[in-house]
Amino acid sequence: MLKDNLCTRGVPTTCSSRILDGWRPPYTATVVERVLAAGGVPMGKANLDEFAMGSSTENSAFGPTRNPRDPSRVPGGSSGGSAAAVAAGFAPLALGSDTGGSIRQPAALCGVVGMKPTYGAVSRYGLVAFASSLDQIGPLAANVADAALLYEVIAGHDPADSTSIRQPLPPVAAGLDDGVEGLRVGVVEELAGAEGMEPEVVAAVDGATRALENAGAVVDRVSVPSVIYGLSAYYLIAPAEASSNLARYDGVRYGLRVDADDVGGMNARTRARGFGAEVKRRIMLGTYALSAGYYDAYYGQAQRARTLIIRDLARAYERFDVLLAPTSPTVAFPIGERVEDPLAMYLSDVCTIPPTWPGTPP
C-alpha cells in the first residue's frame, strides 16, 4: 500500500488535496521502483492528511480514515491510511512518509510497526515535498521483521536525490535476533513525563522499560532539556518550508485551475478552492515566519533551537546506545475531537518531533 504522496507514473497522485485534481505523474518514485523490482505489487494508494499536514488523517479532501482497532477513533496521521491498511489486514506492508511523526504516530495508534529511517537513507525522489529538510519515507508493517525487510528494499543511495547518503548502509534484518544484552537505554525524562501524558501511555513505557531490563539492557533516565522547544521550533520551520514548496501549485502548470479575469485572480481562486483549511493555516504561518522583519525573530530563532536540540541529543548518545520515549502522549482519540482545536492536534506530535531534528532514526 502506497501513501498517496508517492508518485506513480500515469496513476493519479493527489496528496489528498483538490489542488492536484487530474494530475498523473510522468515518473515513479524511486522507492516504488525498488519495491516493484523486488517483486512487490502495489495494491493501491492510501489516504493521508492533505500534503501530509496533520496528526489524525482527518484533513483529507476525501474524508477521514478510521482506526481499524476502533472505528470511532482516528488512526493517527499523516500516514493514517497506510497504518490503517496494515492494521486492518488489507496489506501486509505499506509505505508512508514522516516529517514530524507521520509514520511513527499512526503506527503507535493503530498498533503496528513504523519506522522513520535516517534522513538520506531512503530516496525522496518522487515524494511530494512538505518540509524538505525533514521529510523521509519509511515502512509500516505488522511486525518488526517485515518492516526491516521492506526498509532494506527501499534504502540505499539514489543519484536522483541530492540528499541521499552515498555510503553503504548497514543491514538491519540480520541483527534482529541479537538481543539487547548490555544495550544502554536512556529514558528521556522530558518526553516520558511530558504534559498531558495519559496513564495508559505511561504504563506502556514503563512496561517497555521493564521488558528491556529483563532482557539484559542497562536502563537509566537521561535529561535532554532542549527537547521542550522541539514542538515550537517545528511549527515554524516545517510551515516555512511548506510555504516555499507549495508555492508551485498555482493553477498554471498542473492540477486544479479556477479561471478568473487575470493571473493573480486565477492563482488566488485556485488556491482558495484547492487547499484545505489546515494547509492554508500552515502556509500562512510559514510565510509570516519568513517575512521581512520577522525572519530572525521566528524562523532564525527556531533554527537556533533546532541546533540546540541536536547538540543535546548528541550528548545523550555519548552515554546511551538508544533513547526511549513515548510515541504519542495519548491513545487514539475520537474522530472529530480535535478538528477545531489546532493546538491540541499539534500537541499530538510533542514526542515525535524532538528526535527528528538530528536526522537519525528516532
Given for the second form:
Amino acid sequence: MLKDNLCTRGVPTTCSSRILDGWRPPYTATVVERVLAAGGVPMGKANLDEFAMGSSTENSAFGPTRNPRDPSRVPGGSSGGSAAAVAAGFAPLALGSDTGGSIRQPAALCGVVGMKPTYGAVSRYGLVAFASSLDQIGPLAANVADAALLYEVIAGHDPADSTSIRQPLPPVAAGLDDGVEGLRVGVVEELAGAEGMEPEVVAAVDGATRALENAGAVVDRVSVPSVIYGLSAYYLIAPAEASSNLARYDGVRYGLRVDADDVGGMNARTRARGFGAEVKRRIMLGTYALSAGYYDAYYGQAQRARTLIIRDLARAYERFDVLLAPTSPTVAFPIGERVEDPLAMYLSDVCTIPPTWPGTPP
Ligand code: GLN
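Switching conditions: you have the form predicted alone, so give me the form predicted together with glutamine (GLN).
Let us now look at the entire complex, which starts with that chain.
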C-alpha cells in the first residue's frame, strides 16, 4: 500500500488535497520503482492528512481514516491510511512518509511497526515535498522483520535525490537475531516523564524497558534538556519550508484551476478552493515566520534550537547506543476530539519531533 503522496506515473496522486484534482504524475517515485523491481505489487494509494500535515488523518479532502482496532478512534497521521491498511490486514506492507512523526505515530496508534529511516537513506525522488529538510519515506509492517525487509528494498543511493547518502548503508535485517546483550539504552527523561503522558503510554514504556533489561540490555536514564524546544522549533521550520514548497500549486502547473478575470485572481481562487484549513494555516504560519523583520526572531531562533537539540542528542549518544522514549503521549484518541484545536493536535508530535532533527532513525 502506498501513501498517496508518492508519485505513480499516470495514476492519480492526490496528497488528499483538492488542489491536485485530476493530476497524474509524469513519473514514478524511486521507492515505488524499487518495490516493483523487487517483485512487489502495489495494491493502492492510501489516505493521508492533506500534504502530510496532521496527526490523525482527519485533514483529508476524502474524509477521515478510522483505526481498525477501534473504528471510533483515529489511526494517527499523517500516514494513517498506510498504518490502518497494515493493522486491518489489507496489506502486509505499506510505505509512509515521516517529517515530524508521520510514520512512527500512526504505527504506534494502530499497533504496527513503523520506521523512519535516517535522512538521506531513502530517496525522496517522487515524494511530494512538505518540509524537504526533514521528509523521509519509510516502511510500515506487521512485524520488525517485514519492516526491515521493505527498508532494505527501498534504501540506497539515488542520483535523482541530491540529499541521498552516497556511502553503502549498513544492513539491518541480518542483525535482527543478534540480541541486545550489553546494548546501552538511554531513557530520555524529559520525554518519558513529560507531563500529560497517559498511564497506558507510561506502562508501555516501562514494559519495553523491563523487556530490554531482561534480554541483557543496560538501561539508564538520560537527560536531554533541549528536547522541550523541539515542538516549537518544528512548527516554525516545517511550515516555513511548506510555505515555499506549496507555492507551486498556482492553478497553472498541477491539478485544480478556478478561473478568474486575471492571473492573480485565478491563483488566489484556486488556492482558496484547493487547500484545506490546516494547509492554509501552515502556509500563513510559514510565510509569517520567513517575512522580513520576523525572520530572525522566528525562523532563525528555531534553527538555533534545532542545532542545540542536535548537539544535546549527540552528547547523549556518546554514552548510549540507542535512546528510548514514547512515540505518542496518548493512545489513539476519538475521531473529532482535536479537529477544532490545532495546538492539541500538534502536541501529538512532542516525542517524535526531537529525534527528527539529527536525521537519525528514532
Ligand atoms: N504531525 C506532524 C505534522 O503535522 C508530522 C507530519 C509528518 O511527519 N508528515 O506536521
